Amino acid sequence: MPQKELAGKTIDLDDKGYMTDFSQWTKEVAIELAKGEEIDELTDKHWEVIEYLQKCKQENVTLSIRKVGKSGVTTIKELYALFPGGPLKKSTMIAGIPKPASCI
């Protein structure tokens, strides 16, 4: 299993980049993995997104990118512009949390 240094912490990756444990999850990893994502800067609006994403798999929600947009918390086109190039991979990427099924 791939490991990687994030804000100061050995973090456990699969072969996709995504974190296997979300123990290991912090608000400065996340930071680190939106900036190897190109996002410089999560703003409010990330953050709410990411929370959205964190609670959506405590409740064993299946995610799309329709429901996320359909959510309240943000519009589709928000969604890709806030995450471009792959939102719901990028965004499930950065809340540390498996890709969704969804995304190829």
Contents of the next structure:
Amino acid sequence: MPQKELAGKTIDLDDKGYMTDFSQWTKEVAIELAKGEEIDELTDKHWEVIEYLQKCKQENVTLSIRKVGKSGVTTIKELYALFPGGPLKKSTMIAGIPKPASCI
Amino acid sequence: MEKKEKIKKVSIICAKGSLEDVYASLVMTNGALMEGIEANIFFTFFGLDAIRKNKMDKLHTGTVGNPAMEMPGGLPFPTILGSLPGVEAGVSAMMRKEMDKLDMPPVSEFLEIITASGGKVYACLLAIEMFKLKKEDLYDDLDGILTIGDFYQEAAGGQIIFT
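Now show the form predicted together with the partner chain, given that the preceding structure was the form predicted on its own.
All chains and molecules follow, beginning with the one already shown.
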């Protein structure tokens, strides 16, 4: 299993770069992961989305763009602006949760 | 983690108006956008039903001449049954309900999602003239009504997929 040094910690990743052990996740790690996805700064809105995604994961809710858009946390348009070039795949990566196996 | 070559842009042509054909095009377009791929969707001929306001959320699936059709529970679906009045509408409504359970949005909402995601939605000029449609009959956020020449220009630098 690949590992990477992020924010001074050794982080376990899968072959697509997603964290495999959520207990290793910290905000500092998230900031480093975001930089790897060319997101230089995580704003309050980014954190809000990240927390929402983590909550969904905890509650075993299947994630889709549609669901996030309807969450009241953000809109689909804003989600694309926050995480350009693959909003759901990037936001879940930064949130330290698995990439959603969703086609919608 | 070796980086594979990435598809950068797709233009998807939806030329058929049955439920499954339209959803195939919509899912492919939205799926591309979700992966960070630039995407256009171009509706032509019967595919225009997907952007006609009065038809988009009532699309049907064919119950005649569809050998893949089966009864709930997996029994064969006799073609003669599919030809009875109301059967196609019933089967289609059932299909839409199943899709809703999978969190698949109705066509109108799916188009809105694609627009909000930065995808471009186009309609074919020739087909619109043929079906005598007006702009107000169509999806409000249409990005344009194009000739085939315009379409090729919009599709430049990407791949074209005909569904």
